[in-house]
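Here you get one chain, nothing else, as structure tokens; it is the form predicted on its own.
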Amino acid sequence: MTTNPVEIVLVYQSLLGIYGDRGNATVLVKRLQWRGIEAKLTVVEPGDPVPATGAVYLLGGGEDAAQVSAVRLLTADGNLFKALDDGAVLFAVCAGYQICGNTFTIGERDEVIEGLGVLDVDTRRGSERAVGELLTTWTRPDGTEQLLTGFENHGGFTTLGPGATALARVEIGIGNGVDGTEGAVQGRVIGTYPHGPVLARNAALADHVLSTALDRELQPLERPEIDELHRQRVAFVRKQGLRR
């Protein structure tokens, strides 16, 4: 369910916000405002009730203990699940992506923790840590392809179950780490590994999140400087990839 103004909810910044992923909220608000659409940013911290009125909910990156705390608090609160049932979009990055799954592991003993269960994925410690620039190809709902860039920094490898589909295919980097894919999509839940923040680097993905939440296609924005920065970043990542 969307409201007027469109509410963007940044969830647990102090737990899941150590990699600058708050910038994703800023991007979504600004891209709505540029189109003349009124937007509202709600920041929810541990101990605050999560509003059930949001159009888009954002989870970011964090450490093991923060992941466990976030799952416990969100499960007890329950409003994120209600919002998703009402048609909200959840966009989750890195640790936020992992906790959306069925299970993930933490610590040196790889303790298995139950996740939120809104994505049919499971995450386990990988054979290497994924650190560096990531370049992927995302197939949009209309069938066209779009390159996405970001910076990944994660030790978990994620396996998709039958209920989820991959967000993108990896050209350079690790991504999910098991089958050449990156991220996962299930209904109106989108999980992805890269920071950047990723929606600042990839305007097309940001608009897809908003279009999904609003149930309508948004008018294109003429921002050639943003398009040029994206082109430069893709070229840089490809150049770096050739050196690996």
The other form holds:
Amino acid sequence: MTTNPVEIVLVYQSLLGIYGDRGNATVLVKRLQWRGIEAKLTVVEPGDPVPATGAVYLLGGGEDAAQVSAVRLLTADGNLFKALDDGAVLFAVCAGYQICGNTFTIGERDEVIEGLGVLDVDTRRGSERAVGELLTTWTRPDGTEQLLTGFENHGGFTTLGPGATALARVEIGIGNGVDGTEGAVQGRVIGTYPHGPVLARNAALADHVLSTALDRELQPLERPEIDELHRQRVAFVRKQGLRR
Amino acid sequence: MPSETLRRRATPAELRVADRVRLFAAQSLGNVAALGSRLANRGSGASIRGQVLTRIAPDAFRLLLRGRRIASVSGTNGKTTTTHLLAAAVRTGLGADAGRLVTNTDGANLHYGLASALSQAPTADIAVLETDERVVSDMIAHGRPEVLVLLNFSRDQLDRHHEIKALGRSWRAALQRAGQSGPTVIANANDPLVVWAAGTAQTVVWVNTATLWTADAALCPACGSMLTTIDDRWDCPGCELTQPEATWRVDGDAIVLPSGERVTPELRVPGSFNVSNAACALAAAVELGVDVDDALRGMRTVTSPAGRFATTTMHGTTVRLLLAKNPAGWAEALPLAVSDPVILAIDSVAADGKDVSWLWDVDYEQLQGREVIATGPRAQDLAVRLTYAEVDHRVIPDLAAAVAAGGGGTPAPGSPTAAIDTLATYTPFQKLLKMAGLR
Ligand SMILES: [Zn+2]
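Alright, leaving the form predicted on its own aside, put up the form predicted together with its partner chain.
So here's everything in the complex, that chain up top.
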């Protein structure tokens, strides 16, 4: 279900927004507007009700304590789940990705916390902290492949259950950390580790999120500068990867 | 005439003969290395001097701090300028005895940078030292500073963000261990992380800096609850942490003293954030025994601390250099940029932070209607950010070429400097200083 204008909902920016992930919202809104599609951005802060009318919901990166608060608030509010039942897309990054799972851990003592349960994944503290440029290959629903780049910074490693499929395969970097995969997809929920913000660095993924939400193909956009950034980052990460 | 407190002399480094000889040898070699670095045009040589010094005398940092009266200045943003303001205040207060003062003016604020500065002034008994956040606990333990200024504590480099809480804990532990012999902390009451970190200090002088940046302070550093703001004051509903009552206060362009008297600092460095820095520097100066009028007179002599806010001509363009290291720094510096075009220089080596996602937390939309020249190794990331902000721009990756291209433009009407404003992250800022012959 999409209303007019298309509503992009940035969820709890002050809790899950320390790594520039609000940029994902800016990117989605602009890419609709540039195509002449009316769009609006709704920023929801803790204490505000989450609208049930959004087409895309965004969760970003943050600290342990922020993850716990976000799960508690979103569960109590309930509207995100309603919107997902109605066909909305949830795009979650890093800490936001982890809280979408069944469980994740926080703190030095690895306390296990129940997540939102919208992705069949579980996250545990990894053998190392993943900090650095990430390069992955994403297989689109139509089978074509696309390189994705971003910057990952997380201590948790994520294991996929049978309900979820990986978003991409890692070429350089850590990603999910356990089996060479990166991110997870389940229905209209997409989780991924890289910041960048990831949708600014990967226009194809941004348009995939939008066309999924709108249930239709979108006109291609000519923005050579954005393609040039993608090309530069892929080249940089590969060169850096060779030196590892 | 300096006050009695300020007149009190300390005796730097009563060292054993063996230590003195070792330090002297290390210093001499360090000076040779520094000279070599200067001749090779690789900067001021402070870092290389310090590196040689601490390799030969690993305990140089500790030995050189010993016995001095120390004021240490730390925080994520503004520590270089605040150190310059405080040093100038103390220098003026000392008058004819200004030789008693040593300070690290070039911003070299890690162990070896501090050792290098101190080694240059073996007899100076008062040290005003810009101190990196990572060195604060060692400074407390080994330097036993009289005064510790904590300005703010926000994310600096995104790829290191997860270290912040651990750093805050190390400050708390060091202040706790120092106990009665710990410093008087001059602390920004508006910053929850600073208030939490200063919580174990014996004596704290709170300054209400009237600062705005709150994006990093959503959660209580003590208990993780969401902070609330009531009547411009933050509070934690989950524990006892709350914005403390301040004795010093910033009110617009003025600083309100503990007595209630208002003074206007009339600084020559721009921006309301520098009034906040000046309030902290003034409180620290008074703690050291400097008279308020002397301190203000001194602070007014500061124009371009370590090149910040300097106006200079190079490649045919007159530029004003502004440093912006992180989102909080950009939020402060961007409104100061009034020229058209504006030059923005971005890099992502370790000193800048390897993750440039922060570009999306800066309100570049405010530049709409003017042209940006995007430069530096990450100019393309900035270009994409500006595309989405709908700000006109050109990408000129080479810094010198970008500065030269800026010369075609005109400063905005009413611009205080008649210069092209050039904002840079840490590494391109250092390159600009070198290009301008300022370091
Ligand atoms: Zn609390």
